[in-house]
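Read the single chain below, which is given as structure tokens and is the form predicted on its own.
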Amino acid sequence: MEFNRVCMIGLGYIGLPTAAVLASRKVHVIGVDINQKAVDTINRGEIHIVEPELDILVQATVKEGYLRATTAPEKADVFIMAVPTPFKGDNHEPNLDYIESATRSLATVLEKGNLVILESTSPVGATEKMAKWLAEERPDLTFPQQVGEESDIRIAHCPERVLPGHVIRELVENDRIIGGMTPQCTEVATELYKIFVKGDCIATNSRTAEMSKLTENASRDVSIAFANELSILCDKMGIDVWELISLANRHPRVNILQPACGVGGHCIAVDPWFIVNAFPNEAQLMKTAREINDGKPLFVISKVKEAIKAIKNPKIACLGLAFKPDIDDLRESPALEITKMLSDNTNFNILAVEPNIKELPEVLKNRKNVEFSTLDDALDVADVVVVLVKHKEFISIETDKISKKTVIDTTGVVK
């Protein structure tokens, strides 16, 4: 197959990254997203998200016309879709309501021998709804689940495995996990990451590809609850955590991470529950784990509580809204759901300090007691000092300036 023209729908965090180094490699991508601003802002070579080497990569496909952005998907050899998967409603139950609506979108152009991949992460059998929502839009082909291994349309599922601010390079180096409905689907899949994919490129089928994503996180998220429940241990008992675990991570077979304020983002924070709601009685280590990591904020929120109680009207300053360092990105963020929720108490004074955004998030810009301030602002005011996030900027803050202060740190970046 040849992959002359690609369509990336969605041009957010994993979008953007992914069409400008498929367009760095000189083939030719239209990028769709249905925010108009940020769509104006790719075409002037510019990008609207923190991510490095990023804006060098798009400015320069931009320019030589490789990377152009439209808010409607175009006709095109390969669509691969990167949007949202939120939660709908308070029980964490999977939201595929973008992946439909962008399904449905790209339906109208799709022609026979394109290849449609869903990076987006979701729940098991989520390509398999994508496949038969193709379906019901375009009766004239046909696609994997329908007849098998001819078809007229391929689709697999690739899920991203990035870390966010080491994006551009992880895409390049490391091995993706590629599942097609069918083995040919996979095939082809596989051609196309190869293109710019420098890491193995590991073939299995859609439902192993989705499971692996999800189980990636959950593992992972698992190993921050134990570092998340060591703190508040330790804690009680007056024990410094992270003298701790750099001692127990001498043993040669214990690696304990580091906690922090909760966990965040739209991968750690989200995919262990896709497993739960599916499984609620079989994953209780997942469940448990999830409930220790998304009560941790309420650990911290009763610690700022303690050590301002004998002050009225505090000045309480946060450090680090973004879900983890040196990035702007607040999804799903431990940080700033503290943040929010100090600010509840109005007869609190809250200096929010986050240096990798210009602006207030939109939770609390109408907050009166909200005020977003530089880093030595607030540490000049502030009556307690909180550290959300392991900023570059916080590491460097100078002893003299926080000695007199009461430091709340759930970063271990106060020496």
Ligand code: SAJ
Second form
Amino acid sequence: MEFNRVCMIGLGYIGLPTAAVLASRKVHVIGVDINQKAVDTINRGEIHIVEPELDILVQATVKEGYLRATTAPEKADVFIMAVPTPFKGDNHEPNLDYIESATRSLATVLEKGNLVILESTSPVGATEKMAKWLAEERPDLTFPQQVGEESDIRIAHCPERVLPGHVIRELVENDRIIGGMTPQCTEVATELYKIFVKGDCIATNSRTAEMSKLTENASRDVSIAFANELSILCDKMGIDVWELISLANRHPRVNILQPACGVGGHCIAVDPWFIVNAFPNEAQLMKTAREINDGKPLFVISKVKEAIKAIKNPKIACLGLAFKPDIDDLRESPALEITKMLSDNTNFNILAVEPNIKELPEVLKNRKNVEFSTLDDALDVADVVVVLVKHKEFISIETDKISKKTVIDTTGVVK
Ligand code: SAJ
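Shown: the form predicted on its own; wanted: the form predicted in complex with the ligand:
Below, the chain from earlier opens the complete complex, with every other chain and molecule after it.
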């Protein structure tokens, strides 16, 4: 199959880097997004998200004419969908509305021989649903149904597995799971990814590919929950959890992850629910892990409240707002949530320190008791220091600056 033109639908944290990497391999990429501002920004050769190295890649590929953004799908050899799959309702039910509307909109320009790939993290069966929506829109074309049967359109699920902050490198170096609806679909999709993937392209079917992505993030969530549960147990026993974990990890077959103030971001705290929602009775461990990790911020808040009991109008330094170390991403951040919940108590004065952003985020702005502070200023005046994120700036905090203060360290940086 020839891959002269690729239409990338969704130009967010995954779609834009993938589009830019493909374009850097001299494939003509049309990026599609409903956000006109994002489209305009990209067409100027700039970016609307933060990701190292992405700016250079977008600038170069737009300038050379390989990448162009627009708001509606155009004819292409391949369509790749990287749109969000959030929740709907109270029961963490996956919301496939974005996939459905993107699917129906691309159906109008679909042609015999095209390959359609779903990259969005999806519940099991979503790729089959996508095929069904395409078939409803285009009764004149045939779609993959049975193994061994050739169809006009090829469909596959190829989940992204890149780590925010390392996306450009991981897009190229990571192994890629290629889950075609039929072996023929897998074969064609593999050819496409081989244009830029240096890792292995591993063939499977679409349902296994969907479940593999969910499994990876659920597995990490369960491992982090184990560490978070340990941290609560150690607090009760007066044991240093970081020392404990480093000792236990000396065992050749033990590898415990690190506790933190909770689990954030758009992936690990979301994806396991797609499994739990579909199988609430069977997915007991994954559900409990989600509850443990979601409950950790409340435990941290209870520790802060305990520490400031005797202090009138306490000054609390909250160190870190991002969802993980050394990034500026505040999406679903437990550190931000903790800072916000502490500031709900108007008697508390909060000094929010986040070296990776320039101003307070919207949720903390206009709160009289929250001040955006430098690390040094916060350490000078705070009664209580709460370390929420293991940013590199906090690792080098001098002991004498905090020796007289109450420190609640959720990250293990303070020695
Ligand atoms: N965290 C801990 N303790 C740890 C490791 C992480 O508390 O030992 C916390 C972090 O602080 C953060 C959260 O977990 O709040 C998630 O961070 P992360 O670095 O584990 O993962 P994400 O969300 O940035 O990216 C994950 C990755 N998945 C896995 O590592 C299995 C990435 O490869 C996926 O592509 C991404 O989700 C995604 O898009 O699904």
